[in-house]
Amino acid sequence: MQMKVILSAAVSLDGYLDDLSPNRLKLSSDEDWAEVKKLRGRCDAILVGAGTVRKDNPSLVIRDEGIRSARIAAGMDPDIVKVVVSRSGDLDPDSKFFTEGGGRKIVFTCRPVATELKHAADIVVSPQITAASICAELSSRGYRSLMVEGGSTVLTMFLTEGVVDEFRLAVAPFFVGQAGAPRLVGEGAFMWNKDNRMVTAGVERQGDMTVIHLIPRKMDEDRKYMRMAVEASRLCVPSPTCYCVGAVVVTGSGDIYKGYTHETGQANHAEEEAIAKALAAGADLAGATIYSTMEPCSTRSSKPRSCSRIIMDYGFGRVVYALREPACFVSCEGDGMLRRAGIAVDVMDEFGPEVVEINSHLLG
């Protein structure tokens, strides 16, 4: 079972998490604490670190009864399970954490703990603590979605492993300017760099907060759909009225969908028989991610709706593609059309040449 792991922080705007002060700073504006407790309610469990339980002594609990009917409704424990990363195990047992709320604790640690700590939640123990090992024991108990809220050491982890499907961080508009503060994250060796840029799904105001979401782009996995795509675009049969054109379809939860143009009619375009395998099987493809080895198209007279319209219509989240559609037929405008509907777009134009020699019939 895959996972979905979502960080979630807040900072101010020199990225700072927290100020030098003994109480905990307020970051978040009314109307961002809102959404973040909605995220929480759509998540199984809930994952911070050991110092963020010893000054804040967050309860973590859910107490909305919107939120709480909204996932037994989703045949989910109305009690989110809490999680904390104790390297020590020197954790108090009578924290808000471990006393309030009726969801499982779990603590993981490299070391044994007090015996009033065991009694107070279930014990990881490991030589090592990372975040694939966490999601790995977490997704073995059948938890599907992870929130994890920080601080600074915990999303360092994450982030340096790549342990991420999707990044909410949501800036206050002051400077907290102390230079022994906690940041937003410490130094590591980050996947996503100069050269593998996150990917900006969406920005949005929450009160006076300016919240950005991120896609973190895996560049290996982009690679390997992306060939799965350009593969199913050699089963093509050269045609001097379209392009061969191959599509994946990569669903939230891991499944994969894939298609090439004219698979199962002479009026399909990859991009739909892919999608169409998805809804066949019932897949849920809100904010899922399709991979087409050319640039799905904004208008077609063969069809009522053009491959672009279709992606949006599903509420996909993220376009990747190798190539821009040439201008044989028509003047495509599937990339600006995807964007002004919030949907991120990629271009893999590494792929570009070899797509170009698939299509080689019309393009020469």
Ligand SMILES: NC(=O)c1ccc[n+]([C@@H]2O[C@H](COP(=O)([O-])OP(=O)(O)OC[C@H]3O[C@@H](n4cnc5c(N)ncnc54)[C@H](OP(=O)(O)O)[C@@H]3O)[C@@H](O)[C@H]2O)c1
The other form holds:
Amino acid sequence: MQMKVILSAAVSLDGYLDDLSPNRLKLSSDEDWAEVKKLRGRCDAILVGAGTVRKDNPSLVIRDEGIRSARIAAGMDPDIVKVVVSRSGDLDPDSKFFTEGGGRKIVFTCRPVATELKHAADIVVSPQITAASICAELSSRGYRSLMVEGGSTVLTMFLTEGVVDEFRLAVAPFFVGQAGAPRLVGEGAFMWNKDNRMVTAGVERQGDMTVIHLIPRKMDEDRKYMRMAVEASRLCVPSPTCYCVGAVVVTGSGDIYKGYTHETGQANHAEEEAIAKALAAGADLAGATIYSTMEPCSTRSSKPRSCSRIIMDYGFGRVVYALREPACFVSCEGDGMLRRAGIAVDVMDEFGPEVVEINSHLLG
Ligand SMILES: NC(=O)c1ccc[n+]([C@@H]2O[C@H](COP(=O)([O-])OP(=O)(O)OC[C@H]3O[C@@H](n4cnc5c(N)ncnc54)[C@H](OP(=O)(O)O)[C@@H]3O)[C@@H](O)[C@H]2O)c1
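I've shown you the form predicted on its own. Could you give me the structure of the form predicted together with this ligand?
Below: every chain and molecule of the assembly, starting with the one above.
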């Protein structure tokens, strides 16, 4: 079972998670805080580092009755599972992490811990703890979604290992200005760097906070899904009136829907075929990614909506395509239309020659 990992953090304008005072720094607005609580409500488990438990003494409990009821209605436990990682095992069993909330508590640690802590939580001892090993253990216990709330060391671990599916970053409009205060992340070889940028899937305001929703682009995954789209396009019967295109929809929860040109109807484009399957399955397409072997169309004579329009209407967060639509039939403006709508667009040129070869009946 694949686990979905959502990172969530609030920072000051100068990138600090906290200041140097002994008290927890309030970065979030009330509106932002309400959204964070809702996001917690959608996750099976929440993780923080021992540094955060020692410094902030957070309870990490879901108290809102509406959120608890929604969890029960969705077949989830009303209480979130709380996870803490501590190399030293130096954790106070009287801290709120252990004493508050009815959900299971789990400690990942490298050393044997005190008996009191063993009574307060499940203890997982391992000589080396990584983000991947935490997720593997939680996944083996049947948990499907994990919210990682920091602090700095823990965020660095998940981001350098590349164990992230979504990153919610809330920016508060003030400066901390104290060197030595914890920053968002520490030093590290980050998977997302100047050569592999994250994708900005959305930006919103929550009170005076600016919330950025980032999708960590993973090149190996992009290649895997574009390969699927290319193979789907090979199932299309070549015709003088259309390109052979394949498309793959990947939802936020990792569900995959494939389609190819004319798969179920003579006027259907590949994107429409894949999206129709996702909708038939009840998938949530908000923020989803669609891979297409060709630039999504911007005008249609046979239908009221173009593929680009449909992608925008369903709230897709990202479009990845391999080949710009050649000017055989129309002058396609899908790329620009999608970008202007705020959708992240990436072009995987490396697949272009193969798409041309599959369409040799038109592009010979
Ligand atoms: N603004 C926000 O959104 C936000 C959210 C959370 C926290 N924070 C702030 O972040 C600060 C804490 O950050 P931090 O970096 O000091 O602490 P942290 O990331 O919360 O915890 C670090 C600790 O976790 C344990 N740990 C981390 N990686 C490990 C690994 N691979 N294996 C074993 N143990 C590991 C170690 O515990 P041991 O020391 O026990 O060995 C380490 O010292 C606080 O000031 C807090 O207020 C801010």
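Only a predicted model underlies this, so the values are computations on that prediction, with no experimental measurement involved. Take the two forms, find the largest set of C-alpha atoms that superpose within 1.5 Å, and that set is the rigid core. Positions refer to the first chain, counted from 1.
Core-superposed comparison between these two forms: the CA of Gly315 exceeds or equals a 2 Å shift. When two forms of a protein are overlaid on their rigid core, residues whose CA moves 2 Å or more are considered shifted, and Arg141 is not one of them between these two forms.
Residue displacement note: Thr289 has its CA displaced by at least 2 Å between these two forms (rigid core superposed).
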